[in-house]
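First, one chain by itself in structure tokens, the form predicted alone.
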Amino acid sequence: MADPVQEHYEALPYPPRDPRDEAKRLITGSPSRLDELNHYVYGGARDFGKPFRALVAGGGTGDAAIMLAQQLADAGANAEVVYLDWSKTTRAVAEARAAARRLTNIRFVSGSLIEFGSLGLGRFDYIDCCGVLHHLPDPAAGLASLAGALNDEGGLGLMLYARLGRTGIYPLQEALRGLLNDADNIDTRLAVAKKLLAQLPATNWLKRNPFVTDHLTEGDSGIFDLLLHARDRAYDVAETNDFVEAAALRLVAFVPEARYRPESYVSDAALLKRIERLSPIERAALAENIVGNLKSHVFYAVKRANPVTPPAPDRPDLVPVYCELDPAELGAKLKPAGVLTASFEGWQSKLPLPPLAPAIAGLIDGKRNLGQVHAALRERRADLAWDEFAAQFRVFYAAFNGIARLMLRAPSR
């Protein structure tokens, strides 16, 4: 008997993508932006001129593989991206997107993550696996297989469903299981789901949760993926960390980091003092419970023995790099000692910025290091000491890195 998850994606590739759209835009996001993965997995110091192999495990319709391959091609990297998925229909969409971009650095492989060990794909410097492990019969075995294919200095960019932000999905999945029979085909299942969706009362938790309704705007594939998936589980922060550690891995960071900082939501001094006593994972778990709308956990992990950490913003030789921000436009918009406002599924961040924020913002071009940014600022303010600049840059960095829009690049090793 065919696996119901494989049948699902053969019939309804998700997310729906049209290869013709590649002429208009590149879909990007976390994880696996090139500067972002370099920051978290390699401490900013990866030399992409050296051979680099990446695996996109469960490549779907191609978002991660196309994004990673395009950025590596643009960087002139000596790289290969291996796309792995068991749905031929889905793979065809991804291949058409790659062809539209004339990308030649992707190798397409049909196969199951469940049988990953027998595919002989070799070892990798980086592995992207998003929205896949939580659909496997044994997620822990799937992650262990990926960890076994990782080079010692490599890392993974992962995404798992988050339980709290998906409030309302699982009771409705259960309701649909009660209405459906095993023999019902995909068309029948969709018809029943649509009828039930149309009849939901205002009190239903899915109707009361606006953060997961994006699937419902993506046609049949979105509805099926959200409500009719044969295997679907979610994790909270603590369970995510336990899941990672069980595979002999270490969680480096959740992204965007600001969403996992309790101080993003709490300003009371007495509460902040209590928060200071918590471990990083306890702080992230607290933030999840406070904000309530995290519907997925995106994070980077490395092997347990790998001591790498993201670079701290206090060295003159570090190069600050924006992720999809325009320096001139940003410098014109920011106000001295203002706040950085960004919206995340109903939560609006207001992260503090230093007095020099507009000037710093305009000088970040992905080439100047912090020493050179400081020197450029001293041309305008001769008395600006390094320590004062560094203190202000730390505040600037905390805000923009907190929303996953600023990374640091270190000298290659």
Ligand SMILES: C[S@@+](CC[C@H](N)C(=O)[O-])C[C@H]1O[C@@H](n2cnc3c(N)ncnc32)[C@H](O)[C@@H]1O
Given for the second form:
Amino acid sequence: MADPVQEHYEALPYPPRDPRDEAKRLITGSPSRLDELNHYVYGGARDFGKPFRALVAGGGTGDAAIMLAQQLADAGANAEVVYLDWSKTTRAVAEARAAARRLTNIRFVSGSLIEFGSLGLGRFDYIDCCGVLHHLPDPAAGLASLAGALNDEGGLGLMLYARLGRTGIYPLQEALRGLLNDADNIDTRLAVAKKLLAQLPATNWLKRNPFVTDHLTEGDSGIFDLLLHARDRAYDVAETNDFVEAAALRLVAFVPEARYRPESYVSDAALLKRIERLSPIERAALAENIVGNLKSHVFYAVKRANPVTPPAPDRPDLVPVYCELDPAELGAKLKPAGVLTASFEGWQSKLPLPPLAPAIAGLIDGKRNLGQVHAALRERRADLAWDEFAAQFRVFYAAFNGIARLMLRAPSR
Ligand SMILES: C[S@@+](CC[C@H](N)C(=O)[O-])C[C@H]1O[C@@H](n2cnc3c(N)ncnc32)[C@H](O)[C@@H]1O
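Now show me the form predicted together with the named molecule; what you just gave was the form predicted alone.
Next comes the full complex, this chain leading.
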């Protein structure tokens, strides 16, 4: 008998996408934006002129494969993106999207991650696997086989479901299992789920969780993916880290980083002092428990022996680059020493910005390095010393990188 998860994605590709929309927009996001993966996996120093092979494992309807292939093509990279999924209907959507964009740098493969080793796909510099490992019968074995296909200097961009932010989903999945029989087909399952959804009392935990909205507005494929999945588990921060370490990998960072900093949420000096004593993972776990709205964990990982770190924002040769922000618009909007506000599932960030924020914001163009940004500012303020600029840029960077909108490129190695 076919695997129920494979049957599910054959019948209902997820997320639903219309290839005609490629003419209107490129869907971007974390992980796997090119500048973001370069920042976290390669310390910003990857030379995309050198051959680059990426795998999108469980590529679905194509979001990551299309974004990555498009950004690599735009960068003139010498790259191949391998898309792997076991659902042929899902692959057809991704292929149509690639065709609409005339992308020629994606190789589409149909196959199962469970038999990954026998697919002979070779080795990769980067692997994206989003929303897939938590659906495997043995997620640890799945991650280990992906890690085995990674070049020593490569890395992974991963997404796992997060338990706390998914409050209410699992009791409803269990309720539906109680109402359904093995013989019920996909249409019947959906009909039963919709009837139950329509009758939920106001006290139901999914109804009381206002952060789970996306799947419920995505039609049948969203409802099935959320409530009728045959295999679906979730992880907290500590479990995510254990999961990564068990595959001989090291977690580089959760993104957006500001959501994983307790100091994004608390300002009391005594609490901050206690937070200082915690390890990075303990801080992230604390942040998750304080904010409560993280529905998924997006993070980058590299091999345990790989010492790479994201570039520290204090070298004149680093080039700051925005992820989908317009420098002119931003420069005009920011106030000196204001705060950066952004909305994340009910939480509104208020990240401190330095006095020079509007001026710095308008000078970031993905070409000027920090030395050149400093020089341009000195044309307006001749006494602006590098140390003062660097101190202000660190605050600017903590805010914008914290919401995953600013990365750093380093001279390539
Ligand atoms: C929730 S979707 C996520 C798709 C995509 N990664 C994204 O983020 O939009 C999960 C995908 O993983 C695929 N998948 C699940 N288990 C798989 C397996 N064992 N082998 C290959 N693909 C698998 C499904 O077919 C489905 O397309």
